[in-house]
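Take a look at this single chain in structure tokens; it is the form predicted alone.
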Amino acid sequence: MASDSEAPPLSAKVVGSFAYLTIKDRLPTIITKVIDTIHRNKNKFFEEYGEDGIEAEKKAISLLSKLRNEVQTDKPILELTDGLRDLDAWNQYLQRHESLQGDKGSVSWFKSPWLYVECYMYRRIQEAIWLNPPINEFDVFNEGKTQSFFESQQATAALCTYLETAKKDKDGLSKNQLFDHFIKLLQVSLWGNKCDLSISAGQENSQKDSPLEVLANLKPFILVDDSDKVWAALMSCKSSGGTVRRVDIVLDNAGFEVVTDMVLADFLVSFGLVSEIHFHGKSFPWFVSDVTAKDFEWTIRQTMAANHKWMSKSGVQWKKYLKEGVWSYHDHPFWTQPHEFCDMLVDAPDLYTKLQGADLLLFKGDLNYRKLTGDRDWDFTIRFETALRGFEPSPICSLRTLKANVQVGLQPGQGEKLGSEEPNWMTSSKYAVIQFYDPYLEQ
């Protein structure tokens, strides 16, 4: 492991390594997975589009099986053809990393960065799609997001009448006590991060229990806990001038996870800590679970629908937050890049400036976590700030469950003590962080 600036990628290279079983197997099955997905759909297809319809799953289904034989072949990594907005900046992605390895040949799903051919392997999922309509809006990914969104009801009705409870008691709740609802909902969230359909390869993963019950118990996984810096941070913003102007919650899964955000976004904005909330997603299908603005709207109609009262309850509420713009939804290019976040300053500079409006910036999940650090085999008790290699447009706060080998801003030891005891403990989603970085302050 590295303790500088230089630490190395992450990649398939290391054989029998997370990012090699990922290469070998994960993806491979995750593609198979698509393609299945897309026959099963034939009918559908038929249906709506005619031999249109049957057209555009066969040549999908050529084109993703094309792809699954470049992985498991090892094959170079080759330039996006579909025309889509983002395709010269991954193409431009392509020719740098060509220019650094000398020739075309070495840029290939083994030999490179792990974050990079992960990211690509989506971006050639939706060109599949992409190129084949009338079948191209379709989501190869809505059966199970949906799934997850349905097996989580009784956790999602356990939360909003926590919420709803809550919010009855609020005049009266001293100082503490809203400190230890704010712990709590910062807390499912987190957690909420264990429902992620990508790294058990599409395979069902919903939250069964209530969220609330288990905090205590799953206490013990959290590494590194900032919750008390996140609150000094709401709290700063709110005595230096009224609420805190803005809270930006950059989501990861669809389902059960960002419901958990959603209730804890209400909490800021109804308990007074925040005045608004800006949500930032994906703009198309993504690693296998992420949440499109189709997803996000889709959650707070089902919501609205249950046949609960405090969770139509909390969806009405939702859609009332959108309408007024309390709440927003965005999604950027760069979310769908494989670019690591130190990068954005140049790749990305509107939506640096615009992160930078933020008075908090929550990054939830493992891929956000990912790119935050650089995806790099940084020694684990390198700073989180120094890992974030001048990326600090605002306040930072990640919200992570571990699923894969990047960990920083640990004790001495704390990681090999981990790795003698539970050789998987980097990638299995049992243990956890909240941790924070704020630029404005002297750490």
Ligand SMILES: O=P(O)(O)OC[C@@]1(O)O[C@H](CO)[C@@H](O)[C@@H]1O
Second form
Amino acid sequence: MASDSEAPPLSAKVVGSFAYLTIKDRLPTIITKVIDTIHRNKNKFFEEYGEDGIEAEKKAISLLSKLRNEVQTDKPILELTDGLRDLDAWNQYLQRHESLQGDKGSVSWFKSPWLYVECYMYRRIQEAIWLNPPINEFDVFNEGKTQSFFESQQATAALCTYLETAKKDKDGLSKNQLFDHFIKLLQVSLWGNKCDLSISAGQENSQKDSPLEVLANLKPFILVDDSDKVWAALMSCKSSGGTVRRVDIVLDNAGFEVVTDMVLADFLVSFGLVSEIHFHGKSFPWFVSDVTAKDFEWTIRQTMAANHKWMSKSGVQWKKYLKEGVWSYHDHPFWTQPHEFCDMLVDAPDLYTKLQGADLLLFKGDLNYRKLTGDRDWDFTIRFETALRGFEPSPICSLRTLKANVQVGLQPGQGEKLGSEEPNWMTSSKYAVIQFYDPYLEQ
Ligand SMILES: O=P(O)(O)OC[C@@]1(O)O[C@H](CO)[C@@H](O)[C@@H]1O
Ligand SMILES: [Mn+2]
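Got the form predicted alone; could you also share the form predicted together with the ligand?
Up next: the whole complex, starting with the chain shown before.
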């Protein structure tokens, strides 16, 4: 482990590490599932496009099988060929790594940074789809995302009921009561990132269906809790008056998680804490469950259409916020590139400038945390700010359950103690952090 700015990137070259196991086992499994999904949809492609659809299905599967073989046999990372708008950025990134690692062909699945090659896999999956019209609009991960939404409908209903009921009393609220709602909804959004969605629906006991009721039990698993500072940041914007108080949410997963983000966003606006929310999503299907523009719109439509009074009321409100421009959805190619966020200022200055316009940035999920910290083998106790390495467009809050072995900002001994008690504490999503850094404040 390293404590300086040169902490090495996590990589599958460390045999037995989580990165190694991910590349060896998990990535090939994901590609196999994608192949199965495309194959299962063969009849649909035929109905929609005739023989052209079948031909495209075959070609896409053949490209994906080739990709799986490249991963499994540690082949060099190849240039992209699909001519899309992010192609140059990806190919330049490859050249950058080739010159760092030695020469052409030296960048490969097991030898190069895990963050890079894992992102690259999702881009190659997309290349296999894009190169094959007429099925080039097909979202290979759509089924899982919609299923996750439907399976968590009871939890969504409970959350919307909480929100809409709270709204009825919002005028007479004390500051403490407002703070209490905020903390609850921030924590719900945090735990919404738990990949197995275990706090959502599908549980036998209907009492447990409310994600709000499990919060107290989950509290001890929040390893760093800067929520007071996040609240103070929101309050300071409010007191500065006059200016647009904007919060940006850099989204992670569709299904229940994005619903928790929308409920939090609704609360912030409806209770007068914030006047504008920018959501940032992905411009193509990414890391299995990440939100695209289609998922975002679909989620709102489904929430509106739900056969539940408060859920549909929330959905209607969200649609209205979008229409009025109070909420807006944004995507940028940088979010589906492999860069650490400290590269953003140079590699995507337009996005960096956009983020500077926010009063608070909420980064959801594990992958965003990996990119914030560069996915490096940091010492557990180095400061969050150090790991950000100059990425400071605005005050930043990361809401993340731990699913990868990078963690900073812990107390001395805290990580070691957890490691000795639970070997997989960094990857099980049982633990979480609410970590904050404000570049405008003296730390
Ligand atoms: O960003 P998310 O959705 O919270 O998690 C993304 C993730 O599933 O992908 C990586 C492993 O493949 C890990 O960083 C993490 O577990
Ligand atoms: Mn994700």
